[in-house]
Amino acid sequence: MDSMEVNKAIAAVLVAGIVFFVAGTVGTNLVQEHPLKTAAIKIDVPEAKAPAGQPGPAELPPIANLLAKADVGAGEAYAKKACTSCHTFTEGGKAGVGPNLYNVVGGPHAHMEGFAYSAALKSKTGPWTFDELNEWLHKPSAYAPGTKMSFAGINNDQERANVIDYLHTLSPKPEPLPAPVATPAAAPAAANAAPEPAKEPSIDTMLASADAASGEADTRKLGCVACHTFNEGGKAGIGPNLYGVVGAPHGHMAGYNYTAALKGKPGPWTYDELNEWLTKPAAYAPGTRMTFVGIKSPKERADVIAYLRTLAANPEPLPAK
């Protein structure tokens, strides 16, 4: 191919390209898009419901109520496999990941100095109250959207009512626990329901067979000598001497200073009193200073009521079978 060739060939490229170029200005100056302002057509979309007849979230049960059938100990239990990772729970312990928990119930929502709280929590006013403990760790994050504690929360009511009692104790003045409310009557049980647990037998019964000595046992096993005297005569100690108790007034030891909680009550330590207190004494007397928990077993209860009944001159008459 001669050079007059090979100029023809690339004129006729060049030319092509200039073409293609102004071509291009020409239209881009003469079609112009503009966005529209509404659509051209309107498509109506239904906000989404929820199914009829779908329930909505079920209301947490009254705290109170779970509270006072609360088993502090199954509590600690929990906590100890669950919130050790990221809290104390020791007076004055230090911050984790998460702040210390020592005197929470009743504090403020941002209750541990110096602890950098999320603005979620900061924002919450009033006190950590048994009832928003409850909604807390049920669900945190839906509690206080935003909140930095990671954890998902306490599904079952009961074993966050055993928490909520484990977290009141860590305190020198534990917050009086609420009274139980009355609740709606239950809808009848389906036949294939589980049979209710059998009632525990009454004060009455345990008693004809409970044995004093073993009570005596309990109550050295429990702890009680710790706070209490026992003999005739003796001192008290953090708690009042209990010689005899049984079928005496509720605040019994002269110059002992009981709390509003026990001085409140009327009439006698009569044995069922004796055994609801030793029960769960938070429960029987709320605002009470005595930090046990309680007895669970049916029979070491009658058995350390029956060894408080020994420590009279005239022990009260047991009651008739």
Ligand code: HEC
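Now that the form predicted on its own has been shown, please provide the structure of the form predicted together with ligand HEC.
The next block holds one chain only.
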């Protein structure tokens, strides 16, 4: 964790604390979901390093829920008003004061070749996720202190989500939108709606009748191909190449920059683990960068896993019945 992130984290914890206190006072606990997660990691950090007298980034509501009801048209109109003095949005559009923004969602930070980005932005690792764009557009100077983008930020949560929704359409293959997350109030309903994993046949049973050819077609239908290649020696895209992944260690592609969430998983990718992962990546490896909701249908999941299994010189044996 670099010191900028530590500062951000401390600020987040401080703000979370204040918000939590205020929330308690007025008798609502709307904001309880995030603080715990953040606080658990930061407790040891000396308080002296916190930015003095400067309010940290506010706890933003989950972007996924805002994106679910975002309005692309309103986002485009907002961008035309607030961003076009510095940015173009068309494919191959020229840089102005700021870089062209075609295909920025899911692309790396500082994604436009030849644009003279600040070190502040250039040094950010990983792709522009929906969450990071949310933080960035809320307050660029807080997300990347020292950035050249002299734009105050979009305070209104829904307007920000509208703009991000619009940015996400500027691509030949738009990133899938993140799945909405349950808020405390909505949790019981979501829990009821979630399919009972116990009712599902085991992956071993499913694999016995799975169809690898349908699985291959499913990887196109479900959009895996937007982020992954499957051929031997295929290049990484947004996600790693998947040749030989079954039976290989988690984070199996040499040189690919995996999250600790995924890379930290011990042991090989068994059928069971792939089944869990593809049911809901964010639940299997919280913090993963694979922004894919998951495959709902057990049959499709088994077909996809059966297809992944064939991507090897010597495919792993199917589970014994």
